[in-house]
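So this first bit is one chain, no partners, the form predicted alone, shown in structure tokens.
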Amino acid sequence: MSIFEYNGSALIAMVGKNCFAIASDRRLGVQLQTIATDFQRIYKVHDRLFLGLSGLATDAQTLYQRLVFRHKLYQLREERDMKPETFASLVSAILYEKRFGPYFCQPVIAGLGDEDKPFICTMDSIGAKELAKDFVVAGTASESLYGACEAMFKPDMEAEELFETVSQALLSSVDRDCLSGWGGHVYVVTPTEVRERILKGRMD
């Protein structure tokens, strides 16, 4: 077994119209031994910028605890938050610079960015960028994950709309993955709100 795979995740990202949704399981083991179904992959950096971490958790709680020290440091100098383009080439630099050990994650980075445009990215474990126009997914389950977006997937999508289609794409996807699960978590940010839901999902 992989060591991404230790811990078992599930992330996906999502853009519709002026707005993005970022979900992920909550499932938490070790191996197949679950240790708690309430766990956070999903963090908040600003009100418009959400950061997602599947991998190794350890790993994934060091990095975010790092990526806040960094950004707090950007908001004390530049009196402004970070764009999301910004944060995700620091996120690739830390990543880079850590490459001969790295953590093991894989980041999924989703923020709106100037006149409320979606951004998404992901990228392994050394820094390595992955931009895309619809959607971006990690972690254990990330093969259903693409075939459920792929099939579900559609431009311009409403907030409501936009949640329904990643709630259903992240739910029927950990269900064929015995790593990832036990419900789900998902923001919808527009420009105006955050919208969070946690989802129920098989518990088996």
The other form holds:
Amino acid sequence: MSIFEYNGSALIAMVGKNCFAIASDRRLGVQLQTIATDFQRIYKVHDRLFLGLSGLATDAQTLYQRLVFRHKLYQLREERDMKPETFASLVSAILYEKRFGPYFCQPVIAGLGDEDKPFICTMDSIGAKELAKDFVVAGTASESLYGACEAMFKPDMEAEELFETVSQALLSSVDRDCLSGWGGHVYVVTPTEVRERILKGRMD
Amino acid sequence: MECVFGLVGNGFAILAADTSAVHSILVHKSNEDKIMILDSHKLVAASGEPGDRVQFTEYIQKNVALYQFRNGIPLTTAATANFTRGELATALRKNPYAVNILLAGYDKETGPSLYYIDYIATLHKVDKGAFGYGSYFSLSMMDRHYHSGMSLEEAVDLVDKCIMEIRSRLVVAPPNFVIKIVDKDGAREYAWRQSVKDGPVVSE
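In place of the form predicted alone, the structure of the form predicted together with its partner chain is requested.
Okay, now the whole complex, with that chain kicking things off.
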């Protein structure tokens, strides 16, 4: 079994009209065994920037700690939050530093940039950035997620409709993947608020 | 072969571990204590490579004591768990420790807590956790009978149910178990469950 499939994960980020949604599953497993059903995969870097980390959980935790450290230093020096594009470049650089002994993670970055323009991107485990205008996916269920998102996505969705779309895409995809699931965690971020919601799906 | 499990009850956390020291097909001794009393209000149950288990847990114990000497107050359970994860993560890509850990503690402000830390430094706060082949039986037993806020009698009863299940269903079931608890009055040994009597227990 691949090291990326050791813990199991599913992540989506999707762009709406002046808003974005980022969602993950909640399972933490060790190969076939489920350890926990309340595992957090999405972290808030600042109010308008969220980071999701799929792949090996230990590397996701280490990488998150390193990135939060770098962002806090940036905040102290620059006296402002990092822009999503900048943060994505930082993540990419940190991943490529370990080119010949990488972190086994695939990050998904979603944020609101200048003029509240939503920004999403994903990258592979060695930092190859992939910018997208509509949606990005990661994790063991990524193939199903691509299909579900492609079918359900519409441009310029409002926050409520975006939430419904992301939730349905996530739940239907993880139901086809034994290593991810046990509910969902969805953040819908608009310029004025962040709404965090827990989904109940098939608990198996 | 090594069975370690634990759960959080009403104002306490309980850990159980088998007490067999095994080398290939030989049982060296069946009264090996694998649950270390880390400090007054913390317990560490460790399973894995015997040398690493003892060396790593003693290293953590001494560093926890050092913090208390230097700072005059003890580390919280969460801080200890994160410190332990940090040590495992740092060693992971150099000279990994093959030790799985369940860390149980009681803090005055936050009450009892249990942390699952596997050998590749995945950290998660849980209500119930288990390692080893025994986990296939004990986790299922706990999934069925556990509820939050169990009394000590109910929890010990559940631990005994898990031990019975392991003894009857695991082909290389260890004969003896030790149970330790931690609550507001501190960390202490609660009972042994022996079906094969070894020599007298040597305390340090």
